[in-house]
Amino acid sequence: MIYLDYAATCPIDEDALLGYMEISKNYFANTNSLHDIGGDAYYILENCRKQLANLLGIQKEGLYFTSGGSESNFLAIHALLSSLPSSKNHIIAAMGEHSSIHSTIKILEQKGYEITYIPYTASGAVDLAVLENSIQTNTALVSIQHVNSETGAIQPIEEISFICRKYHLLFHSDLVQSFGKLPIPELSKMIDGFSLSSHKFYGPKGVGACYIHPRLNGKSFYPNTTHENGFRPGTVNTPGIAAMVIAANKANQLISEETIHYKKLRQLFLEKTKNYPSLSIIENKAQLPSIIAFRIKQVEGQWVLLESNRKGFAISTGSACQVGHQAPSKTMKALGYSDEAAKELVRISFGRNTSPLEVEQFAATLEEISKNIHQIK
């Protein structure tokens, strides 16, 4: 099967896998243990923290290791809010944020927080005018992801940060889709907290990172815990963290090379499908080249996914679904599409091993699927 779903998850990098096995075998102790074996594991952990902080351009004192992007988003938002007075109880987020952001702020809403959701403009970016007009005297936090996972739209972090600084608001960003694909160090200086996920850049699953600027006196969601300087409970996944950092180093070294590769694949796909009458590409002003979102008009994305799977291609719809129960894409709704059109979203995403031939084969298969489905209709 040809895999075109790298935005969902990546296979683990070979060097990262070797590192994972080495650390698992020889440095398996709890990093909080006082014996020498625990001390060796702790040394590896802190060396990984220093390396990743250097890659990100941040202070290592604010970097915490987690189980992945979803947990990082949850913990980051709670920690950032805990640094503010309780009177600051209004949160602004984009309509198309990852489900882990939406579920976190839904919990906060039940606890009395007021939530404002910002739509996207036709260019795919958050509407900055609406963002600024939504700010209230009790606004605490703005949470906007760097790259949208469904369409690949890149958000204007610098402009959002300027607005947040102007009104003395905290700014959190989900960097899960962008780290390892775009340069981060300059952006990290504009953000108060952010989240990463290892398996999006060829590290192992079940590992991630969260950053909270050390100047903030944020508190952990979990009281009286000792791991990760009290930020998170549970024995630290040292081999997973080491493998993540190996993958992170490689991904950052390859950004320029892989960007060229993805741009060529994107252009090839657009060229091959430009005359498909029922196909509509979701284009954005600023976009990650490795993600392409599209619709086959009047056809639910789930059916395109299942037909593609039957023909040997692994792709994705814009939202999680089960057979017969596809939900409208939050991103498409944020762009102003109807529920019906939002259910038509399909996403393909390229990886470092995706070949031009595979893209050509999928483009040809997509034309066949489109014709067949419309003939059935």
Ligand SMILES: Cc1ncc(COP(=O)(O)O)c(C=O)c1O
Contents of the next structure:
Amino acid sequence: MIYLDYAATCPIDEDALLGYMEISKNYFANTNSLHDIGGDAYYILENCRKQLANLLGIQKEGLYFTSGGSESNFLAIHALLSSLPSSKNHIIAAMGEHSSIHSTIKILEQKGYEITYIPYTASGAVDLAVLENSIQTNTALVSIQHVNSETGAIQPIEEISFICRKYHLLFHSDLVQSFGKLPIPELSKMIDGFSLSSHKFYGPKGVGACYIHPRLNGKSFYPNTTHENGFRPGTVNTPGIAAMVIAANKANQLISEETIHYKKLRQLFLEKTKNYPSLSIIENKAQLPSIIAFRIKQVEGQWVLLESNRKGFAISTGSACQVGHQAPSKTMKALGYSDEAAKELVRISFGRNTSPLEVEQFAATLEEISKNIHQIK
Ligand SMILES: Cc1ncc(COP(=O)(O)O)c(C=O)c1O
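Let's see the other form, the form predicted in complex with this ligand, since the form predicted alone is already up.
Up next: the whole complex, starting with the chain shown before.
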């Protein structure tokens, strides 16, 4: 099977796996235990925090390890809000955010927060005019991701940060799809809180991190907790964290090289498919090259996914789906597409081992699928 779904998850990097095994065997103690073996594990943990903070260009005091991107989004938003008076009870988020942001702000809505969702313009970026016009005297926080997982659109973090600073709003950004693919240190200075997920950059699953700027004094969602400096309960996953940091270091070193690789693969796919009559690529002004979103007109994305699977390719519809029922993509809706067109979204995403031959083979298979499906119809 040819895997073209790296934006969903990546296999673990070999060095990260070796690190995981080494730390699991030799530094397995609870980092909070007072004995020396606990102290050794704590030393590893704090060294990981320092290394990751350096890679991100932030103060290690605001960096907390979590179970992944979804939990980081939940905890970061709660902690950021806790640093503000309760009269600040309005949140602004982009319509195309990850489901973990939507579910977090849904809970907050039930608790009395007002929510405003911002659409995208045709360029794929959040509509900055709508964002600025949505700001109210009670606005607390803006949450807008860096890279959209369904289309690969890169959001204008600098401009969003400028607006947030102008109106004294907190800015949270989900960096899950961008860390390891784009340089973060310049951007991290413009954001008050952000989220990461290890398995998107070849680290193990079930590990992540979130950052809350230490000046904010954000409180933990969990009261009376000791681990992670009072931020998150539970025995810390030292092997997972160490493996994540190994993967993070490697991914960061490879950014320039891999970007060239992804641009070539993207160009090849666009070239091969340019004359497919019913295929339409969702192009964005600022685009992560490793993600390609497209639709075959009048064909549900799920059909394309299942046919591709039958022919040996693992791809995605961008959003979670069940057989027989596909929800419209939130990103496509945010871009102004109808429900029907939004269900046609298909996403392929490249990884470091994706080869030009695999891309050519998929392009050829897609031509076959699109001809067959239209004949059936
Ligand atoms: C943009 C974005 N945020 C958050 C997540 C959730 O990350 P995790 O799987 O680590 O919970 C994902 C995963 O698909 C994502 O793409």
